[in-house]
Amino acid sequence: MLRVLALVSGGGTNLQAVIDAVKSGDIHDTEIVGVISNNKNAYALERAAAAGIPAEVISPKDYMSRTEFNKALLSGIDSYSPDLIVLAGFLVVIPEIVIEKYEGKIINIHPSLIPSFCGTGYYGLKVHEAALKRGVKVSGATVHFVDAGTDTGPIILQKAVEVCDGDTPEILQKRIMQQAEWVIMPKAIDMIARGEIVYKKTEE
């Protein structure tokens, strides 16, 4: 049984997609053992509660220093003994101490086709604003392993989504969520649960 811990910051639509896929059996032999949010007002916490999943808040605002927060986050993660950490819209930089301990066991979803529109400063609507400004005809989403860089870890899955005339960042964001993110995040977790994906470091 793959023990999944989800880290969230907002609405939790990707979390819901994973919850639904575990429940339906589309994700095999997997249990969501917990949810951690940095935001006490995240709707994702309500989604977790509705699904009977233990959830807690570990926020940088509650600690005197980033070092203290980092230690608290690692301790919180450790308490769930996860096999896989899923960043489902988590807007906090993952501390190095977490990446080092859980190397090859953390995955993230990014709302573009990496290497386009990724890296520092590219998150949320900013990704879609940049894609529309550049005039791309295709965007999409990427599931990748997390390493010490920003959006630089090995790619697991990508799915392309058409950019349509008249798209706003909000419209494009919604289409990419529905057509790509909610599809490939559960699929990536299922592939890991089945042993079909093996972490290999990205070549320097």
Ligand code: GRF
Given for the second form:
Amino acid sequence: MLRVLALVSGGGTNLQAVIDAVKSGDIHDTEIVGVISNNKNAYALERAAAAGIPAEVISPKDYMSRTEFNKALLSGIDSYSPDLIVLAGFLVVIPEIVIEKYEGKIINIHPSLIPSFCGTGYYGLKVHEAALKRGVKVSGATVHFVDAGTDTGPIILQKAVEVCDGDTPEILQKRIMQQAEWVIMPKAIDMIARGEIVYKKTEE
Ligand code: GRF
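Starting from the form predicted on its own shown above, please give the structure in the form predicted together with this ligand.
Now the full complex is given, and it begins with the chain already shown.
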């Protein structure tokens, strides 16, 4: 049984897609053992509660320094003994101490086709604003392992989504979530649960 811990900050639609796929059996032999949010108002916490998944808040606001928060996050993560940490819209940079301990066991969903529109500063609607500004005709989403860089870890799955005339960042974001993110995030977890993915660092 793959023990999955989800880290969230917001609405939690990706978390919901994973919860639903575990329930339906589309994700095989997996249990979501916990949810950690940095934001006490995240709707993702209600989704966890509704699904009977233990959830807690670990917020930088409750610690004197970033170092103290990082330590609390690491010990929070450790307390679930996860096999896989899923960043499902987690807007906090993963501390080095967490990467050192869990490298190869952390995955993230990014709402573009990496290496386009990724890296520092590309999060949330900013990704879609940049894609529309550049005039790309295709965007999409990427599930990748997390390493010490920003969006630089090995790619697991990608799915392309058409950009349409008249798209706003909000419309494009929604289409990418529906057609790509909610599909490839559960799929990547299932592939990991089945032992189909072997972690290999990105070459420099
Ligand atoms: C998604 O667009 C995801 O790609 C990004 O953050 C957003 C999270 O949305 N990393 P949700 O909280 O899963 O609804």
